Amino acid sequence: MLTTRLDLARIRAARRDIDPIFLDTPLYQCDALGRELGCTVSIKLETANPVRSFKARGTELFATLLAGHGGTAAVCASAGNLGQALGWSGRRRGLDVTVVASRRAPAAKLDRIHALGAELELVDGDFEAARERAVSIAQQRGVRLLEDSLDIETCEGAATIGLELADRAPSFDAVLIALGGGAMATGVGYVLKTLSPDVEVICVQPLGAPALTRSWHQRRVVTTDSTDTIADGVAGRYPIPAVLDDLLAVADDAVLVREASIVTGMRMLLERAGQVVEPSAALGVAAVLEDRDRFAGRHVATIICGSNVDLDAYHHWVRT
């Protein structure tokens, strides 16, 4: 029986939480881009919804559960999907919701954050600079801080696309996910972990943002200075002590892998698969593109965690 925090039943449960419209995303195999990497591929579409990524699975039940025990405002550190998601939770609950993000994160995800009427708040610095603000911000005015990969209705939302690909499971042999705080790798890792142990959990993060991935590998934090890397929706540098240690109990392997890899498989999501993606989302398909052959003849599933990108900063990269 694995050891972690989430809890099987609880993530069952989650699901009548979730507002229908975040749930039961396409799934399907992608024959063309499968062609192309020498495997057999299926996508898993997290961004067919609102907020345009799998975090509203998390912020519906935060908002659930904070609604029902008469909270009426929130706080959260975001690179930009999880405030749009916060907001489009939080909104339909009457909650009140602060966002903080760096200045420089995706205009696009900004715009829709002030689109959800949530107030946003803008730091210098990257996304740890925001999260020490939103801790400041939570303790001020005595609202609830939601903390992503750290609360657990963030990874028990994940967690229910891993009761998604379950059902389909025993056709894959590998589940290529994202890894940037782990809520999702943590998550959907503990489902197939659960209910398909045979699968391969394989987390992906960008060689410029490893600190989570060399966490892992070294079996305790490992923290970074800085991070490099397009991908900014997994560009964190403190992983939580609590959330490795989910991590070390449901992932087989950690991988990372380099921006050019990450480019080409957006690129290629456009191509084959007419996915406008961001750069996150690409990750999966970058690890296969790294090391072809370790994935050669197998069935992969990825997912496609989120397509809330800078349109500018996209048609730059996969005309490149």
Contents of the next structure:
Protein chains: 2
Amino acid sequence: MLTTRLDLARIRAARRDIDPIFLDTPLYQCDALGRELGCTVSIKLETANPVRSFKARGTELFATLLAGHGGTAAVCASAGNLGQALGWSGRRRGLDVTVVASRRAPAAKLDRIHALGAELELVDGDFEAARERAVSIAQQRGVRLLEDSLDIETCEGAATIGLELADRAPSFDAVLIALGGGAMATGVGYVLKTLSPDVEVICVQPLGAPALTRSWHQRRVVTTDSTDTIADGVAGRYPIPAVLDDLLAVADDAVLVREASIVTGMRMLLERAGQVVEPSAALGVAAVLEDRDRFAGRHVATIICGSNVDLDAYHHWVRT
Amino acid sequence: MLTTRLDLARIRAARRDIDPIFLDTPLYQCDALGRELGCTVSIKLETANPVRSFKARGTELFATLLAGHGGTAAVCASAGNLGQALGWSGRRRGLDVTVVASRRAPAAKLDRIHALGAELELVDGDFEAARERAVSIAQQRGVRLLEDSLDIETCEGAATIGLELADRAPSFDAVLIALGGGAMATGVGYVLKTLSPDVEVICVQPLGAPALTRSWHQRRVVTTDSTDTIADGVAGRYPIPAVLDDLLAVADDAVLVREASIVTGMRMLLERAGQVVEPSAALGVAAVLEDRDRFAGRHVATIICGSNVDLDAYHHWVRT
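What I would like now is the form predicted together with another copy of the chain, since the data block earlier showed the form predicted alone; can you produce it?
Zooming out: every chain and molecule, the one shown earlier first.
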């Protein structure tokens, strides 16, 4: 029995609070990618929905509960994807949504948050600066704050991906999960370790934003002074202690990958699977590229967690 | 009561014969695309599966029935997508699959047919030459021939897309369907006209491959001497009379679009929806681009039918 903040019955119930458009996403074996990587590869696409990332699973759950309790407004800090998701979920329920983001976030993400009718406040500095500002807005306005990875709805919403993977888990040897704040990794990891404990749960983070991975290895919170990665969606510096505790309970490993591997992963996903992805979504492929022997001949699944990418940067990265 | 070769009860039953990996594909409203096109746009993605096109719905049905009757081999002519789909469906059922294709088909399609273990025979000339050769192989070897759009499994397999659209049909004013041989258009059109007759069924073909559209307008088979389009998946010259009869019964309109509109459609699908598509899959968007007034303010759905595209050509097309 795993001891985490998450609960399997609540995760199963969460499916009812999430718009079906975000559930039961494509999951299939991609032979062309597998041939290139020397193993069997299945991909689960969290990009084929109105917000182009997995984050709406969490915001749908959060917004359903908030609206159900009479809430009318919410604020969150976002690297870009959570803000879009909360904007989408809030709009459908008549909630006023404020999103705080770094001025340096990809323009594509900021534009889409704005287009969803959310109030967008930009801050200098990085995601951690946005987090601070969101906290103070919530306090000043008396508005509900949604904190990614800390608020259990973000973890248990993401965990519904785990239910869909677990349905096919006997065929997987390992599941590779992008690691940012930890909501997806703890959510999916918890479900897999509960329902399919033999499947290896491997978290993947960029070398340039290693705080939570280092924390996992050292079993204590390790922060960093800065981040340096194109994977903007996972570039945090201050791991949340409660999330680290959950991650320690559910992850079998946490690995760091180089920027070059992320770029190669993005290019392979385009060339072999026809998928345009943002850098964070290529972390799983990058992990296989950096340790081919570990995965040779095995069946790995990886979650393609988002596709909100500035196309100019994307074209520059994937150009061969 | 529509009189066609298709049957709703058989189409519903077909879902049981098709691997679930090809069913219940993503269908969602894409606001960014809608803003660009001046209407509400929903896209149904038939690209997020192991063969990257809708064709496996038909080949799954065909191969299930063939294997169930003790068949061991099949041959088809293909512009590229049907061959991959039959290769995939045949491989899983131990069928020997031969695919005849034009030497000019996109290398990406030919490579993937080969990788699936199918015997690939290339012919000079176009798709119609491949059709002739497939017929003679079937006769010589006594092997079952699968003829796209003529064999009812290809139409009724594709028609399962219609069931999924019909579930949400009250919200659609029109459905835009790429028109090639006619399997998808007659299949989806039949289901929509049966279950949701108010939804306008509009077929879209390139001006450079207009045979079936012209035939629909003239209510008799019209052939062409050649085709000239980048939409290789829909470039036939000899409409099949029985398919034309079905199309006359189910389509509300059939329109032709210019190559430049197809290219703009592909670029918009990349920039607004993050989807890499082959030219045929952009026909619906192209139709809106060419007649914005017709669709202004309405809710249109279009089927993104395939993503098997040579990336070099693709990059050349979508470069802004």
